[in-house]
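Here's a solo chain for you in structure tokens, the form predicted alone.
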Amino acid sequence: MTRPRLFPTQEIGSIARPRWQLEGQRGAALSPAAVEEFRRWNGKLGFAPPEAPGEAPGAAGAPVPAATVRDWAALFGLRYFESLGLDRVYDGEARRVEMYEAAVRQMRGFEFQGHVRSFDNKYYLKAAGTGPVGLDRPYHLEEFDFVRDHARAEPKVPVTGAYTIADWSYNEHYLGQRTGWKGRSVRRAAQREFVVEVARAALRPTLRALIDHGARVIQIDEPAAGTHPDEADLVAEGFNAATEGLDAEFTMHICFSEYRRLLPALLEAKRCAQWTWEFANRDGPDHDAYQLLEMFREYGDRRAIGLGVLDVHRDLVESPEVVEDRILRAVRVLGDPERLWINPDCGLRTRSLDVAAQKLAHMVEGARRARARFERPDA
């Protein structure tokens, strides 16, 4: 893909659901607080049509169809990111229940077992792999079509990776097919089969369909990769099985990991054009997180880097000067400013929409300041 400028900016994934969306898509009239929130954001972004009933879904006692509310939520996500000046955007995953469940519900061979805790008192509905993996139909197509037709910036669609889907599921079928003592090597072989089958039978046809619908940049999310660093080769193998021979720019987002432990095995992800990682979360006065980039020079890996410059776990809004400094430190380590994309560490869904907007605005300004230094070397 053509780079729009030096240090282009992008988002990573989900943002917080606005109250008006959560209430409105249930088909009920909005609470006064939700109405006020809708009007405030629509006044800023203009994402809903002028004929919106009562200027908010259900505000005038006229229920709005849930599908319409979800369309407005997707437009809200697009205009939210675009208004802040990002070069690559999506809709904040407005239509997805959750990054795992939304995908698994389109697959065969899974049975949901109940909710389990993931982190920060967040829960997800976990499934067991109880049969051969299959696919009812490629997913994310309707949401991507909507984004493609309405985006003003370049769209980048996030898709949950095969390794994460397998790791976050119970592997009953592929492990159950093996007889005898199920020791470490047997369990690993069963997990490998599970990952590859998710990649081949479900993820690959979905990626192909997205590409047929016009997707040119696809972010593969593998948040589970850091959980078992000794399985980094399975992450790469699943990525390869899903993307081999497909014509798109694929990036891989891995958050909150000890990245050095994933290399060199992860580098075997052949079609990955950009490593999108978290750095700001661990950066501080006594620790330069961006020195970690040195390992790419050690391994001779020249791929692009999606540089995390915003800590998504804190409300503290990084100043443009802090963002600029982080970019410049990364350039000094890598030696090549052309390799950097600028983004938050991860999705900003745990922050309020106001805090996330301030963070992203400062990120865009910090990237502009860093860009100006290279346009005016004497500055």
Contents of the next structure:
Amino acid sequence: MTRPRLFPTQEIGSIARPRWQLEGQRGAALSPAAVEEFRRWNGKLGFAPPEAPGEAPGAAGAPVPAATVRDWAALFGLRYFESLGLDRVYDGEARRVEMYEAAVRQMRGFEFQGHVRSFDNKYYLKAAGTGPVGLDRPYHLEEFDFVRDHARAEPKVPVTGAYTIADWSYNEHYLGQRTGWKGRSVRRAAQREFVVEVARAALRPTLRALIDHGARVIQIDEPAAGTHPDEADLVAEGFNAATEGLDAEFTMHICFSEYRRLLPALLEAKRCAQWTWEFANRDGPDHDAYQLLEMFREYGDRRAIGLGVLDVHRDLVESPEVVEDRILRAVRVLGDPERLWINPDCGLRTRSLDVAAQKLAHMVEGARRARARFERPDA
Amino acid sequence: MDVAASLTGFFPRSEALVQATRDLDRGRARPEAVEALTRTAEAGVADLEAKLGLAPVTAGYLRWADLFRPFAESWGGFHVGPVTRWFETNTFFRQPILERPPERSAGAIGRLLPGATGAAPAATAKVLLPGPYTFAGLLDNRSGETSEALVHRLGRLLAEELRELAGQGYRSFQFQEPLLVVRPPAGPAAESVVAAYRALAAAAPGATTTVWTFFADATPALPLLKRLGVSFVGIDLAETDPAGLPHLELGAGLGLGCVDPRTTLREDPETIAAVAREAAERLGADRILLGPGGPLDLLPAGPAGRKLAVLPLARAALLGGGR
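Let me have the form predicted together with the partner chain next, following on from the form predicted alone.
Let's see the whole complex now, leading with the same chain.
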């Protein structure tokens, strides 16, 4: 794909749902706060279509279908990123409830088992792979079509990776085919089969369909990769199986992991063009997180880096100077500014829309400042 | 051979309790209603354990937010920290932060146990507690104490807890110690663990004490585990290769984590029996305690119940000789 300029910027994942979307999707009458929020952001971004100029969905009295609310939310996400100056955008994952269940519901061979507690009173629904993996129909297509038709910047579609789908499911079918005691080595062999089948039978047809619909940049999200570092080779194998024979720019996003334990096995993901990782979360006065990039030099890997420069877990807004400094430190380690894309550590969903916008604006400005140093080295 | 079976960790909340606690967080349910539902769910787990012949009973520890939270919320020196991954799972706990040497708070833990909540009489219930090594290793220690001193101190404080709970009628205490096998201690750290467990053993003479390890191969830690002086040492057979166990006299009953909470697939009782025989023979154990290898709350309630039902079948297969 084309690199628009030095240190291009991109988003990574979801942003917070606006209140008007949450209330509007429920078919509820919008609260005054939701109406105000809609007006304020529409005033900034002008995302609402002409048929509802300046009004929140449903605010005028007539209920608006949930699908229309979701369309407007997707437009909001797009314009939110574009107005901040990002080079690659998506819709803030406005239509997705989460990144596992929606995908698995399109697949065959899975049965949802119930809820597992994540922590406190937070739970997630978990399925078991109970039969051979298949696909009812490729997913994310309508969502992507909408983005493709409305994006003004280059779209990048995020898709949950095969390893994460398998790891977040119980492996009943492939493990059950093995006889005898299900010790560690047996479980690992069965897990490998599960990952590869999710990749081949479900993810790859979806990626192919997305490409047929015009997707040129696809971010494979593998948040589970850090859970079992000794299975990094399975992450790579799943990535390769999912992307085999497909023509697009594939990136891999992993965050909050002990990255050192993932390499060099992860580098076997041969069709991955960009490693999009979190760094800012672990950067501080006493610790230069960007030294971690030295690993790529050690292993001779020269692929692009999606450089996390915003800590998504804190409201503290990084200054443009901090962002610039982080970029320049990364360049010093890598020795090549052309390899860097600039992004937040992860999705900014846990931050308010206002805080996230400030952070992203400073990220774009920090990238501009760093760019200027290379265009005008004396700056 | 003496063979028993028991729950060895937290049991998952029922789907009804999941919904109720979610509603509570969203302001759509009253705390009294959720408490009533919690008691019903605890009674349901206790009934299931009794029906399956599992003893002592746990009632699931459904009201515990995580293994450490009651301590982090009630003991002096602690406060509740950030959400932290629970080993190599997709579940999390809030890391306790220790700002100064810890102080026990009398009565704080006991009121969350089955005897106090009405789920089961104390004399028939099992007390699940964090083991001192895992507790010390997973908290954020800002107290200034060395990790060895902290293990020792937590052992003494937990020993005080045991004395109090023994006074209330509890006779079975199990310490959750995944870190002992995930990151086995050596040298002074190992000696601090031994000292901590000596304090624990002395605190409740005549009681059954169990150290339950999981999430990693127990083989490297066996020499240390046999020094702890507890009634039972539990190992996770999903991680520990029974054929790779050394021949040694464990000097304690052998806990075998033979039901794997990482998969919904039900284990074959005869296969469990065969594996258990091999492990018992290698470790010189004539008292066996069968249980889940790790906490069953890695599963939803339905599959967890079905997996639990394997235990009495495996016990019968083991006692029956089998193939």
